[in-house]
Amino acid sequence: MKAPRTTPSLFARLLALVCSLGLVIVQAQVALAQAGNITVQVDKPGASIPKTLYGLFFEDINFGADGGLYPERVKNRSFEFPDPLMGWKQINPGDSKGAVYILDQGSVKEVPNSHYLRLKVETPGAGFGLVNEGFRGIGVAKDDEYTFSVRARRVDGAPAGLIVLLEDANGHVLGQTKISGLTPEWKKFTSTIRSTGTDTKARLSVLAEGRGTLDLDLISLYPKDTWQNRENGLRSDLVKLLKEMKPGFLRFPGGCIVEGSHLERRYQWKTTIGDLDDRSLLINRWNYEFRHRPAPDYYQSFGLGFYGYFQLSEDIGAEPLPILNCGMACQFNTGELVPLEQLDHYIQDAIDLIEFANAPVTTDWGRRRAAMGHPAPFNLKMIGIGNEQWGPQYVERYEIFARVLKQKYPNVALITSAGPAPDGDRFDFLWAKMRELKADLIDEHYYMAPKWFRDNAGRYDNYPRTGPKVFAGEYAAQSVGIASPDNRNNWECALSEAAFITGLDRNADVVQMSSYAPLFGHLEAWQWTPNMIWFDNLRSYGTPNYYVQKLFSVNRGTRILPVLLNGSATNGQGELFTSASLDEESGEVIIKVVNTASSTKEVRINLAGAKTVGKNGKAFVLESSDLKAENSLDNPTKVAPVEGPLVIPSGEFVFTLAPQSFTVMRIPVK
């Protein structure tokens, strides 16, 4: 029989669909080459990771505490700035007449607020007073009560009382009361307003009502919405934002303003606990630090202080921080040293500290703290010596500081610096000093460019394993350059912080905390960029970074896994960074991958050493195509993680990561 004649045209077909068939073998072979291999070695858990991994750096930078977290509505309370009607203006309503004086001498406290307010009525009208303007406006709510609360007396005359109105940008009024009953005695008189209205921008009238002279002080006007409610509390959809973090730790009260410009400048902790009354204004360094965004009317009232940091650390699950000024000024500023010779008063501030947050009720520092509503200890476990300083001068005041605090303290943690800048002689000469006096952890800084971060997802992986632990304890990535106020929160920032972070995921045995800074910004008084929650006086968001931040710290996992990625132990190799660790709570693997290419990328993922995978697990994606996108207050949620199932059909598997994503899978293991 013969075989079939085959033409020259069908011949060139099937060679044609052979090379092909050829062709797309060597594709895919190449792009399963290109995507990468995961391997998780599930039966080698490696070392414990710490609760306090990831946690929050607070500073009162950006409006972050007067304006902001603390929710007073009333600028310049007391007419203690240097300008006492600073934030206020004399208003005369139809045809009343009268003046305005501040005095110094008879007021409620003698010191340390010692100014107040007399306001002397000659032709009553519809009212003669003040008016202040708030933190960039007032901001208020519709159907949100509000406390106004001031300390009053009647001088002379027969004034009936106060017109307190609630006016919003137009002034068209959106609630009111009245105070009245005055004495020759100060008294402090309250009462509720209610506002029929919302608006960023009111302000607050206060009109003394009838003839003749009275005097003010201490006026507030204080939402009753708060964080669990409580009187003189913190705003409430700030401190949401930070509990859902999960937070490790909450370092306060920074930052700069730890030490200063000048030594007397400097932050006391002891000036910011008890009555309010008591605490004294102190000028803030963020008022006049950056000549391209001054703000004359940044100072700290200290209404939050640290008492109300330590039952905000509390409150949201978090390890107390507190840093102290260890007798240097800022050194980018005056640099002012105290003598070592005098160096007991910062000493004791910090023994005190101590006290104050661990001693029981029967001491004089522990009635303190249960006077002010905690009886229990706040049981802190760290402390840290000074904020950024460097040189020899600090190592010598670390030095004494240790050597007091470790012997009467051993189980308190003491935190040191390690300079302003991730690397350098001053960076390498502190390591090398405080490793020989064997400091406990050493806070590292790095603001840099996203590329930066991308190349240095390694930076720990060859570090010590011994000797002092690492706090990264602040960093953000800047789009244009440190202090730059054109910096943003875009997803590439964002994007090169996640493949940053893998580093400290994978190498929690050096790395004990880290945490992203600012936190706070006000989107109409900040000082620096970018930050990682933007607010108004109303509404707030989280910003990408925050969304890694977060996606990092709720799903930490309790030891470290190693992990392979092409057989390597080598992270960022090309576009792909990735973690791993073991949740022994849950019984889950969790698996981070960081895609920086601007295409999709499968990758086979190998749970080596599992004996059982479930079939069921999670996927949470925080993925943009526009690296330049940011959130904002209308869509704050823009760039945000999604959440979605995750079928796993065996112990290895293949997951298709999308462009310039962060991807955290948790898989059940056993």
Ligand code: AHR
The other form holds:
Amino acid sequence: MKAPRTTPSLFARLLALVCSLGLVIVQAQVALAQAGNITVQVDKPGASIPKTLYGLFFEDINFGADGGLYPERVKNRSFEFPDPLMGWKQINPGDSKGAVYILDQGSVKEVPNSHYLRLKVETPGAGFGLVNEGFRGIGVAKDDEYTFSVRARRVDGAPAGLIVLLEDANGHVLGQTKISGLTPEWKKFTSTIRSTGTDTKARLSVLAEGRGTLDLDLISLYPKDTWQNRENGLRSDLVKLLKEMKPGFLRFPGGCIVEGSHLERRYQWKTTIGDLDDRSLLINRWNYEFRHRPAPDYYQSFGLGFYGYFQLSEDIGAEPLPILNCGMACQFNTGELVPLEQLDHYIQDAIDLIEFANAPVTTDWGRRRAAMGHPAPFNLKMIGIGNEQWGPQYVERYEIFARVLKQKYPNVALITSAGPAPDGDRFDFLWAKMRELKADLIDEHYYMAPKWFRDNAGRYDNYPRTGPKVFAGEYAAQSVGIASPDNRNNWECALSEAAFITGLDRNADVVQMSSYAPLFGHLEAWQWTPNMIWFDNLRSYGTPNYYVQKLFSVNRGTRILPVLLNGSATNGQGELFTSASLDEESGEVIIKVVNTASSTKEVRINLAGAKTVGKNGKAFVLESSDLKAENSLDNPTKVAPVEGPLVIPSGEFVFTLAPQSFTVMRIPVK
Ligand code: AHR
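Following the display of the form predicted on its own, present the structure of the form predicted together with the named molecule.
Now the complete complex, all chains and molecules, led by this one.
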């Protein structure tokens, strides 16, 4: 690996050469004029940097849950989509004959997941049944094992059982199994299928064997390889990417999905826990939100629900941050409001969630959590009241929530909205109100042009140091325009975000949390772009934006160090952006520098006040000469950090920044 370029301080070089080499002096003076001077005040550590500074925003958008993090391979496994056979197709190989019916027990009494499938086979042939298309195909990998499961019963006649075939896109059988022993009572059957091949577009056929009638429900094909090998667990490659970021928190479940386009379609956490059978399906708001990216087959099964969410937060070492509906539907849609006098139900949901997460096992909610496998509390410390709300109607509702919650749980921080934009009337109104109400943290969103990010690196330098703290809760540079389908996760966007984030880093006493949004995008099923991580049915990759986030997060440090750029505390002068911190655990100074220029830049770094500076540091450099560069499934690390040794000659040295680069240096100090 190539070592990043450091040289002794220019002053030291000048002094050594001053009497003998006039030419060198001239060149050195030219270099000095070009260099930026970065002074890190190592002996003046400032505020502590919260562990939550860099976190994650999860929303079920772009098939982020079903078809993504939740790796069920069968779409519409319980026949609950409004078109109950969506995702399924009747097939009759070998001239078999029969009929398919959807039965609905919900017509008699209200039950979640009330539909099931009836297969009536008249001529068995090679089996009569259905094939499932999966989520834009079914992803299977050679030699991997999948658990097939189904709820089934025999109704009449003598159906011998089921033949289950896993086939690739061309119809070649990759694996199969048989289910037998059907009884008149509903029973769950499971079997393992090992795939002999790899395909992202495989399909699953379920065929009835023999003549007669049988009922089927909850037909599932689930990979055995899940995160921590859990049953009903999460997709391991995606969780790994998240964990490697060492995120400080995990926001869930969004996003606009919290609000719903209508109140009755809002996210309700209680319907997402317990038996899979009890989790009622909901249409995903991103199913119909964008006319230019319709996704008629996008529903929420809640296979990944709130228990799985708390467990995931714990697994990746992130503080959970649930966001709850505050009695308002999305204001970009209907903006329906719950009358103030009927808000109790919503507040009770928040109370019950805190109890579910934190209460001891001697309580009802604690017992329910323990029954799911987690007797220890999840130690929930914060929740968000509403997502991207605005206007006086939000303030009224927030006030009622805050009055009740703060009295009952004074230690649970409440996150409030600053509306959908980083400035303007709505933003100013909410900030003023929330300041008056002494809110804990205010959630700012910015989906802006790359230039905005570079221009706003100093945004927080002059924010008031008292009052509510900032949660930069959703942001991403939009290469074309907000929510444009042509936006790209390119290097220009990532580099501009890096420039901006140096400003979060420097102001971690005010900005206590931040997260890029959205997190996930399925390459064939997305509605919104850009996204931090892209995936198909088998593979995934981090974008350049992912690597920017990761570098900041894993190099957070524990105390802010004051840093001067060319003698001034103003960040983002010209094309240089910087921040610094001290990592008290490792005894290192961490310096981050972004060079947005298309040429190299020499910076003279002065570790002011450091008693001893270790010689052997490290540098991580993320760079590309092409601002349009992107990562992809086939080239997932085209723009990815390169780590190398950093030899530090003294407390003052010159470092050559690569063009269009983001560099993190870790330097041992005392
Ligand atoms: O991140 C996508 C959407 O952008 C979120 O759902 C919403 O909060 C914001 O408008």
